[in-house]
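Single chain ahead, written as structure tokens, the form predicted alone.
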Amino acid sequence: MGLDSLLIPAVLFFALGAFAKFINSDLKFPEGMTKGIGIYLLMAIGLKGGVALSGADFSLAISSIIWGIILGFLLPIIGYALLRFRNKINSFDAAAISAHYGSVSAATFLTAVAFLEVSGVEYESYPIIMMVIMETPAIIIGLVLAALARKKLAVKSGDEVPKTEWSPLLKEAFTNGSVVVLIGALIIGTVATPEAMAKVTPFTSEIFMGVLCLFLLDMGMEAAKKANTLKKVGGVLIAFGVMMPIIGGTIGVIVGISFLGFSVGGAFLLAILSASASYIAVPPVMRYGVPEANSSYYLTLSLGITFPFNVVIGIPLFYQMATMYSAL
């Protein structure tokens, strides 16, 4: 399965959105439309995942949750270490950026699901649970790293160590709208009867691809906007925005196949989760919890570099990687 398999409507509409922005087209979505589309997509994928989980293996589901937590903690630590290598990036920017790369991008995941469905490749539903689980640990690690940086600065200057207000930050992480919709739909899909779920199949399946095309059209425009600010982030951060997804995706393939026993499709989806960077759930938490960090850095990296990299290059790369690794 080569690059030709990326010629699916969803990816092509992403390219169309970017092109529209580059030629300064007046194309734009009505106020609030993108948010509504995003809610639908999360609801649809959650319901489909819940239906699959209703007959899934309980022990494998628990193992997936455990590995989701592990990856949620591990990936931002790896990202932080890379960013702080030779003190190229300050501690606060490194903490905020690494939290985004330990978290996940639902849009990237949905594009990967579309890739598998168009290609006729089966996959496990467990990565959907892992997508929910991986949000919060990454946020916690980012906040802890920032708190340690503040403590170090305070000790060095002889000032009083500032207190971190954890309650509002953790509330933001757990009550984020994307997380609530996805978890809720997952539970509903699991407990609802097959007869009842059959009635919403047109809603969750038949129009899914068309709505995803609309969503990625807008994402293409947003990514192109961030491309204009690439000069501000510098070469080190641009390199990180490409290198970190490759590291995360490789770890995802290994964990998916060697430790969880996923098929190629399931391991590929876990690789996409591990390679992606959040640009919806994490930014507001980091803006409030790590005000010392430059928000243009992590927003440009996650949406302007890593998202398009994963959509255009990461999807075929990690699929081939999963295919080759499973054959060993």
Given for the second form:
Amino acid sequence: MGLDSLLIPAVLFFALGAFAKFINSDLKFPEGMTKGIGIYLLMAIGLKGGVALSGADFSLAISSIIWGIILGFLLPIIGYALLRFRNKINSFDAAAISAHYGSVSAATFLTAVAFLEVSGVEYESYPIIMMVIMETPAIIIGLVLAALARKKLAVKSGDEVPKTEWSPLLKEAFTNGSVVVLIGALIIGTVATPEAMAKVTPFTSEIFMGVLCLFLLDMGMEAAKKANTLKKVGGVLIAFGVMMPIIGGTIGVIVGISFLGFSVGGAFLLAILSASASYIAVPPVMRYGVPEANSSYYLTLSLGITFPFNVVIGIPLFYQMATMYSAL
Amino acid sequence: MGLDSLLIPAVLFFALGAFAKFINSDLKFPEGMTKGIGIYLLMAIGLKGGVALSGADFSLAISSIIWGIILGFLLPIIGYALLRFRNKINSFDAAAISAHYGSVSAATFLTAVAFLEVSGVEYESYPIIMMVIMETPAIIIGLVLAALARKKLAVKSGDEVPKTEWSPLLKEAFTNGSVVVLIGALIIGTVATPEAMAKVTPFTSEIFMGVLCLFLLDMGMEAAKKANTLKKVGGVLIAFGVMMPIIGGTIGVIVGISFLGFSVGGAFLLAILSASASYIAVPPVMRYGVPEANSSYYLTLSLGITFPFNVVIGIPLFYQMATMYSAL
Amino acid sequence: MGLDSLLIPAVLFFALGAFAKFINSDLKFPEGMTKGIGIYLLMAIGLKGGVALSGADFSLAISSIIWGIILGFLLPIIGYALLRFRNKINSFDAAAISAHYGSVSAATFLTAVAFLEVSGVEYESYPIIMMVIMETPAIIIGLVLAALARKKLAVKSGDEVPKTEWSPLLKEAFTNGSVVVLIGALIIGTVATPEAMAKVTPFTSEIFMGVLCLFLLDMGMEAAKKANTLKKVGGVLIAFGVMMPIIGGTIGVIVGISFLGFSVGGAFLLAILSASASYIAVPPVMRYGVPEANSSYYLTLSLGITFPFNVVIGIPLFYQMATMYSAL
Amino acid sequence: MAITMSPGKSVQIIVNATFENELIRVLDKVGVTGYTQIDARGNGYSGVQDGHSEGETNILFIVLVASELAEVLIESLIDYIKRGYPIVVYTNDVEVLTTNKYGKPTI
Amino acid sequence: MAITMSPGKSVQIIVNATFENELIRVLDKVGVTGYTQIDARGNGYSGVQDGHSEGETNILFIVLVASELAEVLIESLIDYIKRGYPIVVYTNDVEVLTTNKYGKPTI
Amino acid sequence: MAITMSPGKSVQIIVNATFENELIRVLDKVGVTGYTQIDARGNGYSGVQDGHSEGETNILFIVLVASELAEVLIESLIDYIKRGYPIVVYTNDVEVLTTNKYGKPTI
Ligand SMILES: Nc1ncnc2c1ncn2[C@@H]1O[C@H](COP(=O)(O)O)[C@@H](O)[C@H]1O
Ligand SMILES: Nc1ncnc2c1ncn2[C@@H]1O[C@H](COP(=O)(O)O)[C@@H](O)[C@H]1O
Ligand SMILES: Nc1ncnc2c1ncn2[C@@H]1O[C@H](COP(=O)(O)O)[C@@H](O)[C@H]1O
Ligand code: NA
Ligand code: NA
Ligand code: NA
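Having looked at the form predicted alone, could you now put up the form predicted in complex with the partner chain?
What follows is the whole complex; the chain from before opens it.
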């Protein structure tokens, strides 16, 4: 099974994209194409989740939401603690990076879903709500940690403590475009009648996998571009980019099976959510909210290391982990 | 039925878009995406109409075209008269605005079609030709009214009467990109063999509703942005933006049922054509052809008031109206 | 049959695009849309070819590759000889132009495939590999011919011979974006499991023809724009733009039937490959690699003359030719 | 080949995208040898132009010309401004490299 | 209508796209009457900004103002630079056409 | 932090998009610390560049440099012009804000 996961078209297209940049091909998506596809993917996954949820267990949905919030706060704090260990990474960079790891990568999640579907494994739809939920706490934690760092720095240097304007920052955490599309589509999928949804399905479900392949082709190129700047980020951060998903994924498996009672498929998806790092929604928020941090660090980490790690190693690994843990 | 229409996915995505801008979300479609989707929608509706027309009644098609021309001239003249009543709105603004109301909004039309399809109501395909036909007369009327205003102004101020260069302006009325795609696809749909069309159907029909949802998501955002500038346009124009579609829609129902003998579905679609205002094809033509007019007036009116009015209120209202009138 | 081919939707949309520009319509695709669609088409044709090849005859695949290389070298040399005949065209222009004719036009090829599918004619998948293969040799020949011309010029004018930096140029010949997507998708189509491919098919196969129509709509506009500049290129080049595809197509038919043993469908596709000239992949390479050449020559020729010639005349002509030759 | 830079004017013209073709006709008429167009967004007395639709997109034209031609060019735009087109124009002194592959004057 | 060109400053400000809205707030606050935005890519001390995502896109603002306002505007950006935002600013002298359809001063 | 503006040159270079990477190599070689790229369309002796395909797109580079470096930079482009590349270059005097978050000179 381990190797098979690498042979699903989505992963193969990711590899193709990475290879294209590796050989310095001039292949390039037109501006806006990836963003457009991204909106489509969020809309589709949201609708699908909504339909599934309309027939779901209400109390389990609530538990999932609560666990999503807990993980969204917990994971970045773990990440921050790791990064600040022995003061290797400065507080601003640590804050910005850990926000990325508390949040999630929709592309990684979708690749994992593709892996399950091709393998014929069942999964719950609750992780889709959790994906929506986990975006916001992570951003808040990142901003709070940076504000604390700012305060400490000002105190140390005797300057007056700069006042962080919270309202525009928090606004971004809650009104982020990805969150709005995802949660909106989720609600629409729940509310719309089955006959109406049937008219939308050919667009949102049938062509979905193919579109995902196109998306991952570009992601592969982006990941490879970022991997080119690995030297700049240094060994400590590279190690973090591999360790953090393993920690997150393990927590995800445990929470999924022991606390939420998910099947192997569902726990595996939660592991992927916990293991993955955002590279679409969170970077611009951190860029604006934590200008002190070095943006190339968090982009290289989440896109250049953790994303390929999850797609290539994380997916088979966490699936194995979930299978074994559930058999205990 | 009234409320149900609000629950079709297309309308829900429109609401989602409006909501996104209302909460100031940073959600944004990449440049060109809406325009690209718009070309697709015109192509798809054109092909569909063409196929339907190839089996249609020739004399009814001719009557529809003639009525399309009549409405295309009549509606902007009614609009102009209303706007100039007691001299509230200057002639240039009145000319430019009324051209928008003589023309049509493809997105409103398509939402209405979606409403019929989800509700399982039959409709004739003649309104599709009328949609194509109504674009041009409205633009011509707008330009002529502006030229008259220009003349009058020059005479009053004793200047020499500026010569309007008609040929480039009329050219735009007839060679407008939307008109070309729509009419071209209509002809292709009529001419191509059924076997050939079958190969094209998955793209033009099956995924159509889903693409329309994506389109309306963006339209919702645009409408909400324009609604932000409502204060600037003032009460008179806002009132016009609601009254004019009611007048147009009523005329559409009457013409559809009494003069063209359409079913409820067909008359309803014609009402929507008459009630809706252009916000893609006409604005640039007026911007170039009537530079004296205030462009924010006509954009706010057609996109910020009449479009949401039609989608939310007009669709159930005119459907009700057509049902009742046909039962008389 | 001859005229029927003009009635397939893809060709009709091409005509619509040309007509739109002919009447000076403001119809315009948003930036990047054509490029995006182009990537999709290459991906789709690659996957399709890959699936077909996985069940193909290995030795025939190898022969096809070898013949692809031979044609890729041979055709530009024939083109160059024709252009340099009586010294009418200078060596740089001749080198750059002939590289375009050694390479292929994916849009022409896909229109030919659409023609076969609508007509229900079977065809081999080997021409798809040949399409990939023929890109590179043509580029190399073009660059080599230009380097020779540069040398000769320097010798004649007594200057020191400029050193051509081969490595970046050859890199482009092998790592061209179109080649990478096509060959990558081909391999993915061969490697991926049938169940996985089935999930991708709705996107890559079912909506394919419709997307191709949209693509050809834009191609029609581009071709008509280039045709506007015909006067500048002069009679000799215009004649070449019609003669070269006839020569190439004839060679393609002969090689396809006599040397590769293809069916009428397969030989026809090979004729189209040989007859068609690149206008996406090769122009930028020549622009950078042969700056001495006049770029409007090769663009006008390949897009303004040869592309429409092949779509309108070449497709029925070479199909007829293949039918007759195979009956000998 | 030596570097030869000639003094000239860079004329920047900001217009609505719907006016683009007309401005090109004007440029052709006054006889400029070249121009550069850049898609832009903006804000001014005509309100926000956010680039979402053609009518709400600006185009920034950069036209390198000799000083005399700059005046002629600007003069020829006045009439359009009077007719109601929003046109923003500004100029600055530049040095233009006159060496080009065509051996023709850039300005 | 005669051509009237007034001397002024063109202030160019290059910022990351995530800072665009904030900069617009600053421009509003200091009271500029208009500005033009252009999407750009670039390279500098913050590394390559290739335009692939919003966070890696630059926006070039062109703001035509009278000389005094130019100074106020630049002054109001210093605080942001101190807080860590990458902001590149440069100015040059320009002549601005003051004739416009609104009869209001462009600078 | 006080405003410190230093005099320098803004060098604008308009090239075909297919020459973009090569120009970046040149900029790196002569040692500029940063540059900005803007997608553009245009017209000139090479004909209309309408931006439809890569080969028909222009890129406008803006490079802020000290005067001496401006000359070196332009000098290094001459060879490419001789080889047949269409390259339009113009410069103007600017004042550049030297205060930045990195404490390194912008020009
Ligand atoms: N002061 C200014 N500085 C820079 N650009 C301006 C300025 N005023 C106007 N513009 C540009 O010119 C366009 C038209 O200006 P207006 O007619 O005043 O709306 C605006 O959308 C801006 O792009
Ligand atoms: N010397 C320069 N010339 C032109 N643009 C520059 C220069 N330095 C920086 N920039 C632009 O300003 C952006 C931010 O600069 P930096 O903060 O140095 O990375 C870059 O991405 C470039 O677009
Ligand atoms: N006089 C000019 N003013 C502004 N831009 C120019 C001028 N001449 C040429 N250009 C730009 O430089 C590009 C190449 O010029 P050319 O080699 O003359 O075709 C053109 O496509 C324009 O974008
Ligand atoms: Na995570
Ligand atoms: Na109407
Ligand atoms: Na060929």
